[in-house]
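A single chain, nothing else alongside it, follows as structure tokens in the form predicted on its own.
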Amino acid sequence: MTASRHFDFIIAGAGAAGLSLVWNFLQREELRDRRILLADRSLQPLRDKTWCFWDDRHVPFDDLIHHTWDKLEVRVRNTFFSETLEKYRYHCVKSDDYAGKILELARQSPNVTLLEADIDGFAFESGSAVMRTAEGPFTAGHIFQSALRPPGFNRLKLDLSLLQHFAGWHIRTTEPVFDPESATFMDFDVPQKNGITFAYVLPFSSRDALVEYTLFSPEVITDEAYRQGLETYIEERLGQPPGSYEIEYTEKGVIPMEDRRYPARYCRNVWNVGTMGGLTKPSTGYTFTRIQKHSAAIADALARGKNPPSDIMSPYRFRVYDMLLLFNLHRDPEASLTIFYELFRKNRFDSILQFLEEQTRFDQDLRIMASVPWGPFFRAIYHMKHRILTGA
């Protein structure tokens, strides 16, 4: 392999967990005479994806949060819930904003070659991980890769999945409409034909705002319920019949929530992130501040000369919430609505996502448990004991 083919680390997918990557590197003294490698089919910036999150600690550029909320709104069975954040900030990055600037970077930097190219798969060889592409192979001492499910994959024990797959419109109504500080977090007050469906609403401005129609399901919708539920609820919910606003661009997507515990590594030296790296949290579909935790830990173990973490998973009472939860969102739609209307009518919005970003201590978890209903979670266990058991 010739000198320009091999790097110190090759990075496998440009998307969040892969970018994250990159800028974390950059960051870091240690790391930056080492050569780096990033790859996917385009590094050309896309508009595809809006991401949300709530703890900003992590995030590479504070120019990147594209709108932040300090109140958020819940609507469920009809009741409607509001509060103003105390200890969190709701934040919104877009795709193409983040991708823009950290791949900017990275051409402004020797040690980063980028690389335009189908990614065909990975094999430890002679010594070093490879990456093997439409452009030939190229080699690393790590490989960190968010492009390809790891070998076996379908292999992997799995009790529970759905998809939480979603269409969203980014409006400018021709009147103002919405509430610049306040974003609407969940509204399950819409149909609920085909799995759970709640919708959200975040505006940017008193007349452009980003809605999105969300479900989770075992299986997407067509390209026409997605346009029926949004059409339906703009015009419902925000009185903005057809010709009162215009879509200013789209996006769609699909995030796995599963039981699955993905493997740390595809092979010998090739290290999965992202996604692929099982980040996704399986009850939410939440995954950006996962990601950048994640990367963080990937850049500081390998300026110090260790390897990147091996574990990288969720405590297990995390993973048994998530498991218990997912399996009413899957086999109990109503008794998830009803977990839903009491989680957010007894607590506190700010205990709930720091309950939901795994920042709370056991006694804090109790009180959020105590405050559902148990006779879904009863049934969850008994269920799921086998997985409970064996380590969830």
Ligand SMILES: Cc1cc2nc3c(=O)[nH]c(=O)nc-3n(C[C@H](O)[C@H](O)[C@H](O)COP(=O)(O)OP(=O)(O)OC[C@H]3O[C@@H](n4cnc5c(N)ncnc54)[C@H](O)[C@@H]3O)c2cc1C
The other form holds:
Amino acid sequence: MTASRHFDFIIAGAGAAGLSLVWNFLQREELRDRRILLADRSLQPLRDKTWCFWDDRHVPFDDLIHHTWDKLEVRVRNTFFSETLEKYRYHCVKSDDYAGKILELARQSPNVTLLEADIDGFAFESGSAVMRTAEGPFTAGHIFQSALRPPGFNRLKLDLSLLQHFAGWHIRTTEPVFDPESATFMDFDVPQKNGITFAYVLPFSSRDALVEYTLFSPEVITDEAYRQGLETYIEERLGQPPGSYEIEYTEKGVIPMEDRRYPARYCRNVWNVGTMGGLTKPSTGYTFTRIQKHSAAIADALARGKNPPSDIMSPYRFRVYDMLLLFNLHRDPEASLTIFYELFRKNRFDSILQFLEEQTRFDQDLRIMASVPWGPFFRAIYHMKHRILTGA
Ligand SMILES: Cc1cc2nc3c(=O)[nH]c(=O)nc-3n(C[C@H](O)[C@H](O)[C@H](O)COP(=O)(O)OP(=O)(O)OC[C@H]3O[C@@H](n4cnc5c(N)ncnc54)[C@H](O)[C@@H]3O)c2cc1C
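Let's see the other form, the form predicted in complex with the ligand, since the form predicted on its own is already up.
Zooming out: every chain and molecule, the one shown earlier first.
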């Protein structure tokens, strides 16, 4: 392998995870002279995702935040909950801003090489990690990959598998309609025809907002069904009939919500990151913050001359909670709505976000669990005991 095809690190996949790694590597003084190859089939920044997350600290990509909300709203069982956050703030980042900024930084860094190519596979050969691409093989000390499913993926233990699928419209209304300080986190007061269904609304100004129509169900629905869901919600909840707004941008997505435990490595010295690293939280689909934390942990370890961390992101007790909630989302949508209702009725939004962020102590977990109906959770424990007793 010639020097120009060998690197210290290869980052295979330049989405949320790959770009977060590049950014983190470039922040560490100790890694500044490491030769990095960043590969993806396309390195053109794309507006195809709007990532939302909450944070109680200074966020890593401060200047990439498109909008921040201090207030969140939830509707469930015909009840409206609204709260100003104290501990957290709710942010969103647009994928084209994120990719544009980090790719620009990468292009200006003499130690980073960019490669546009289809990635075919990975291996460990002759002491190096190998990435096979349409442009031939490249080698490195470590490869971080978010492009391919790990080998044996379909054989990993799996009891619960749901999809979080959604379509969103960024609309601009003729009249002022929205409060840009307040985001609708979840509105379950919509017809529940095809599985657990909710809408969320991210207002960027009084006249424009991203409205998403989301379902938790085993199958995706047709484009026509998403369109109808969005149009009805915008008309009935926001009072905006067709013709009173323009659609500026659309997005669509599917996020797996599963109890599958992804392996840390694809093969020796090839590390799975992002969705392929199992970083999606099974009960919520939130992944973005976990990606940022994972990337920072990898960069810290490498800067200290250590191997990347291979432990599972969530502690055991949170994996069990995820499994129990996912069981109910999967098997009992009605009970799940009651769980959400009691959760938001009896807890502060900050406490719920802290729990979902896995930042609560055990006594705080118990308080949250005591606030929701126990029956569905006992049933879930009974059905999932084989997983709970074997490490979740
Ligand atoms: C529309 C959408 C909205 C989301 N919103 C949120 C949110 O609000 N909050 C949240 O926490 N999570 C959200 N998620 C979940 C998660 O954060 C995203 O899916 C996130 O992009 C995952 O990052 P990733 O790097 O693992 O994958 P990706 O961002 O998908 O990156 C993978 C990269 O690998 C490249 N690639 C794949 N295969 C190959 C190949 N064979 N050869 C070369 N390149 C390849 C792709 O081109 C891509 O650039 C959302 C997901 C979607 C789909």
